[in-house]
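Take a look at this single chain in C-alpha cells; it is the form predicted on its own.
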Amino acid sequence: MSQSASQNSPSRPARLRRSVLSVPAINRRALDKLSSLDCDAVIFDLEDSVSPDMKAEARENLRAFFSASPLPGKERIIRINALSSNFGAEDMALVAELEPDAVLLPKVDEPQDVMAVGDWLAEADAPESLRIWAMIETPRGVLNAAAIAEAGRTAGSRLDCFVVGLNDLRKETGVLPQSGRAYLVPWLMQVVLAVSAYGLEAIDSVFNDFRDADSFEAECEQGRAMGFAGKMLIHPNQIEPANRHFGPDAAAIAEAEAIIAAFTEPGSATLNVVNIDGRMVERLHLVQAERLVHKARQIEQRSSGAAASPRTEA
C-alpha cells in the first residue's frame, strides 16, 4: 500500500488547475459558452445540479457536446452520481464512451470508493489517460484523506486530484458559512497535507456568492496560501481572479528560472545544494521550480492561442 509513486503511476506533466469551472450538464447554454472561457478545467456535473428526472437528458447533452467540442487546452472532468445510486452505472458507461480526462467521484469516504472505480475503468479497457478525481466533502472523507491519497498511489490507481466540497461538509457538521473559514481551515489543511504526502493535488471548494467579488478574491488568496492548486468555480466571472491568484507571478517565475539555471551550470549536476545569491537552495526546490516554469509556459501558450490538449502536453 505504501509503494512509491514513481513505481506505480506514470510520470505526468504539471497541469493548470487554477480555475475549475463546474457546469450543469443539463444547461446547454452554459455548455455552448465553454469554448470562449479562459478556465483551465471544466467539471461537467451530472450529480447535484441535475434533478433525477433530467439525468438522461444531461447525459445526451454531454454526448452531443463531446462529439463537437473537444475544448483543446482544457482538462475535462465528468462528475458522476454515486455508483450506489440509480444513475451511477449509466454515468460510468458514459464516461467510458466519451473518455474525458477524468471522472469526479462524489462523497468519497474511503480508499475503496476510488479503487472500485479504478477496477471498473480497467475492466472497461479505459485508457490510462482517463484519471480519477475525488470529492472530499464528508467528515469521513476528511478523516480518511491520507488513506485515500495513499491508496491512489498504488499499482493501477488513476487518482490525480482531490476537490474539497464545503457545502456538504458544513451541512453534516453544522459549521456555519462564515467569512475566513476559521473553523474549516484545520480540515482544509488536512486535505492539503494528504495530497502533498502522496504527490497529488487539491482544488479548493466553491465560493457560493459569485456577486461578492471582494470576498471571493480573499478566499482565493487564502486557498493559494494554504497550498491548493486552484479553485472550483460556479460562475464565469470567477475565472479571471482565480487564474490570477493561483497562477505564478513574475517574481516567482524569475526565482524558479534562477534555480533551474543554477543547477544546470557546469559542476552543479551532481550537487544537492547550490548557492544562489547567498541563499542555499536544495535540489528538491529544482523539481518545484521546473513545475512552476512548466505551468508558466502553459499559461503563455494559452494566451498566444497555442495551448496543447492536456492529454498531449510534453
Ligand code: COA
The other form holds:
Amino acid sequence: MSQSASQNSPSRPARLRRSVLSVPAINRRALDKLSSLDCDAVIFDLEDSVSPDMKAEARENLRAFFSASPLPGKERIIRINALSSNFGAEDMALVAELEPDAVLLPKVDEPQDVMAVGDWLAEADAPESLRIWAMIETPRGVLNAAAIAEAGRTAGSRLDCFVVGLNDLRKETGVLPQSGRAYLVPWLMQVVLAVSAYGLEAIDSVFNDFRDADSFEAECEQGRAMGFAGKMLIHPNQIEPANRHFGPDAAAIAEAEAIIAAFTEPGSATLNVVNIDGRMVERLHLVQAERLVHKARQIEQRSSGAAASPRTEA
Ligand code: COA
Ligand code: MG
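Output block for the form predicted together with this ligand, input the form predicted on its own:
Next comes the full complex, and the chain you just saw is listed first.
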C-alpha cells in the first residue's frame, strides 16, 4: 500500500548521512583508518573496487573488521555484487552473518531487484534493523526510481535510502563529466523527487577528483541545494567539506529553534500559521525544523564524544 509524503514525513529518518565514505573491502590500510575518521556512514565495497580474484579475501577482511571494530556512531553498509553475479550469493551470506545496518545493492533497475533481496533477508531471518540501500546508476534505475521507491513502502521491503552512481550512469548514457552537471540535474532531481514521495532519503554521487577541493565544495553545495541528504565519498579529505555543506549551519539552527518556539508558545497549539519577524511560517515548517534540530543535536553529541546511535530517529 502506498502512502503520501506528508503521511510519512514525521517518521522519516533523521539520521546523519552527510558523509558516506566508500572503502574498498580489500584495502586493509584504509579499513584501519576508519575509526579515526569523522564520517557519518561507511560503505564497505565488495563490488567495483574489488577485482574478481580478490573478492574472497575482501570478505575475509570484513569478517575480521566487523568482529574487531564496531565503529560506534557510524552507519555500516556493505555494498554487494549483484545477486545474479557469481559473487552475489556469498556476499549476501556475509551480510546475513555480519548484520550491518544496511546492504547496498548495485545497479538497481526495477522494484523486483529490491524485493528479491528483501525476500532473501526474510528467509535468512535477518533482523528487521538490517535495511536495504539501492544504487540508482543505470538508465532504467533512473526511469524507474519512483516505482522502486514506492515498492519500498510495501511490508517487509526494508528499503531505506538511494545512492546515485554517476560514473555508471555517465558510462551508460555518454553524458560527459562537466562542472555544474547541467545534463545530469534532471535525472538527479528525479531521484530526489522519488525518495521524497515515499519517505526515503537520497545520497549524491561520488566526486572522483579527490584533490580538486574547490570543485568538490561546489558540488556539495549543489547537492545540498538539490535536496540530497549527503554525499557518497571516496577519500578522507572529502569528509569535512561534506559534513559542513550537508549539516545545518548556525543560522539554520537558530531559525529552526525560533520556529519550534513559536509553535510551542501557549495559544499557538491550534494555529497552523504564525508570524516570525514579518515572515509567514506554516506548521509544515515545524516538522522540518524539528528534524534539523535533531540532526544538530546528533552532531553536537558526536563532537562532545558521546556518539549518537545511528539508529536513533526523530
Ligand atoms: N577510506 C579510508 N581511508 C582511505 C580511503 C578511503 N576511501 N582512501 C584513502 N584512504 C587513506 C589511505 O589509505 C591513506 O592512508 P595512510 O596515510 O595511512 O597511507 C590516506 O587515506 C591518504 O590516501 P592517498 O594517498 O591520498 O590516496 P590513496 O592512493 O591511498 O587512495 C584511492 C586513493 C582513490 C585509491 C582511494 O581513496 C580509494 O580507494 N577510495 C575509495 C574507492 C571506492 O570505494 N570506489 C568504489 C565506489 S565509487
Ligand atoms: Mg557502480
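This is a predicted model, so every value here is computed, not measured. Under this definition, the rigid core comprises the largest set of C-alpha atoms superposing within 1.5 Å between the forms. Numbering follows the first chain given and starts at 1.
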Quiz item: With both forms fit on the core, is the shift of the CA atom of residue 26 between the two forms 2 Å or larger?
Solution: no
